[in-house]
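Next comes just one chain, in structure tokens: the form predicted on its own.
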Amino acid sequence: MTTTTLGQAPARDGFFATTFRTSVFPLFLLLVTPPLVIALWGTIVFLDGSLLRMLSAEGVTTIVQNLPAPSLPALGIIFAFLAFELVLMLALPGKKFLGPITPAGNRPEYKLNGVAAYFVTHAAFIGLSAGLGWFSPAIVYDHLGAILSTLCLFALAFCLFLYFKGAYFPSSSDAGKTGNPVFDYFWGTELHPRLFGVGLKQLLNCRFSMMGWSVMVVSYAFKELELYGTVSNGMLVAVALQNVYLFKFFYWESGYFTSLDIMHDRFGYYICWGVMAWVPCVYTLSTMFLVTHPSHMAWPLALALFVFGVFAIWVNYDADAQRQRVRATNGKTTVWGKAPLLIKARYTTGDGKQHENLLLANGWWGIARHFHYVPELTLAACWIAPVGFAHALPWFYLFFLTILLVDRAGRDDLRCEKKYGRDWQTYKETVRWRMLPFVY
């Protein structure tokens, strides 16, 4: 989705491609994406996994007949685990952080001690369950289809609160509605809310979802392993990179601020409950196959996928620390040895200052202008590749994140073409390709 200003409907060239981007496509993923999320569980579960069982007459009876409902038990644990997150996120200590200056001349600021709420969170849940037995370290994958029917439920209602809050009591300059109810729940009336002095944005894309998404594969392999007496290597490799991966994420937490989801995209459906109730499922999708599916792989293969796995979190990191190195030092550092290739960029923020940005145009960033998504689709692929490839549906949340990357790529890049004009363009013509060299 592609925005300009806050507070404006996105244009595009011509009335009907306009009209399906600010409302015949929301209102789509409005009305899909909740009962996906729950089909998508119950085939895995109820159906072996199989896309083909999933869309014939028997797979939507199954489904039907075994829906989920949310449960006391399932909002318990989804309200105590973010009732610990917000306790970490306000206690721990931590440096302060100050984000991007918004279009409108704001800055949010963050606290940053994600790493350790990160081994706190997982100290206490195994801790708490293997250790003393005070709940089944199983416990998520036990309650999931109530966890995630009350998820989407929950995160509708709440997206509705942030509607009308952002349209009547915003946090900052940062908000306002375009006109068009659906596009607004949708997209989100505020850039930043807050919610008694909390950033939501950070409390629930960071600490709730990314957390949460970490100790969810942790209890999946606890229940194959209550299950089978064993966790299978395959479990080992996918569990392994994803808490790597998300350890990178709290540990690279500042750059996180910096990314399109955090900076430019409002807080509404597209966001809030996309990390609420999509994340939870979607992402842990062929961890959650595993269970049922032990992967005994030879550990050579195994041990390849490991390694390849770190390697590509490595290029991401690497490169998203190449432009924040760049940027802190005004230029004054090294890239591959070699000084920076930098283009300065100009813009002027709502309240009518200049600013101006360095973009890179060497080291990863030489090779494709958001060359970072390349190794992040090499890392799912390491992770979901221990599910083999009798089952297309496992699959799902890599040729999601292709296309969710794909048009985040273009977004950002339509984005950077209005922000700094010009200067964009000559950014574009040093770096020539988008994603892929060659290809996009």
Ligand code: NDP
The other form holds:
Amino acid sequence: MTTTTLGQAPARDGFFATTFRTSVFPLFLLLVTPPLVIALWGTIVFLDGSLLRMLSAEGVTTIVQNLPAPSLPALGIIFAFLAFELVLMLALPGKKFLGPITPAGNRPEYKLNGVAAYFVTHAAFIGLSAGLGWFSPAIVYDHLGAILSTLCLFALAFCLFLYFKGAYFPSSSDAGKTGNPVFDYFWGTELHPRLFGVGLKQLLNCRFSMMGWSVMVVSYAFKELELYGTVSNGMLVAVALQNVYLFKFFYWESGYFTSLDIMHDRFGYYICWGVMAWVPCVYTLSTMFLVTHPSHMAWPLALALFVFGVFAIWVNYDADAQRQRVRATNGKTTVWGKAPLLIKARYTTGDGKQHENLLLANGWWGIARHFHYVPELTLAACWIAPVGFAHALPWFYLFFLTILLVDRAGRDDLRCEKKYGRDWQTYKETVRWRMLPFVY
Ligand code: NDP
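Structure of the form predicted in complex with this ligand, given the form predicted on its own:
To see the whole picture, the full complex is given below, headed by that same chain.
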């Protein structure tokens, strides 16, 4: 997903690699991903999640005949949810948090009230639907095709708006065009766009997309209940694990503001369209499949998947927390009971000022430079496992995430090499493996 390496290709990239990364591949994704979202939804809903049927003439005809048109109810659901999350973000109390210094030397400000927003959102969704009967708790699944097609189109247009906003009315000095319109639309023209004072990355990445994901899978479980009169234990495991993961996300929201999506990737198609249209479909695909394919597993297996999944969430969280704690305390902490092994990494921002960061070289960050991606993948496997092995498509998220994280680990290495130079080399010499010891 990230792009410093896409946008500012390192010197060792040749012409072909640069053109491929900045034009050919972005154009390919722009053309392929919106129809893919609709095709994935259609395959899950009408073709039993079968990749072979999806690729057959019968499958293509079925998908085309059932193409979901954007609808007013879908637009209403999307905007009601967005408005609700905006109000929660602005109104709920929360501490101020200053994000990392940007390449141009700015520091974005956030309000940390994600945990409260998570509870209010779920209480409101379940209370107003299942409790008061204002709408069906299966509302998201019932309008899913139209919601996804509306999101695909709306987000495409919104990214165009962001392109011009960043180019002509940027919110900060971390903005500008590279001159390649394909790449600028794809990657974005602004790092931290704001609208009427609202940080769009926090609103759309966190409160719309991640919060939306947690509500969507709950709605899917209610749909299974409506169809079969019961919720299978496979669905329970999937929904519970995703919600533990997403609750952790909001608990750790300040950490997310130091992640690549926020501090490095600009807000263009790659991130903005990704969080608004790709996440709601691809990330919930396996749970969408479970709605009409209930998964009744042996309870010990269901329990084992849940416990193992929660363990993976903890490892991932603990790894993220270790590197943040080390920086927040300026190294005056312990990592796995020992003094942290630290590398001082110096860098210069666009305004010419010199800065220094700490790189942790023991704990999870001593196993490999991106070991925390391994539990991220393990967790996904745990919540997808209830779909079984009859079809590959419900596993699509895991395939996608593997490619994404392997690529991301490589690009982060390049980004840090560029930022820290010799000091990053020292870290690489100390921690040899990129993601998984002896494998990658
Ligand atoms: P990372 O957590 O990998 O952070 C990368 C940044 O951390 C680097 O750019 C560098 O930034 C800093 N850093 C790197 N090495 C060290 C070190 N040894 N010590 C201290 N700081 C270091 O960012 P991600 O955004 O990839 O991941 C954040 C979380 O999001 C993870 O939990 C990941 O699993 C999850 N994730 C989930 C995805 C999904 O779709 N499900 C996709 C991607 C990530 P600096 O410039 O500050 O030095």
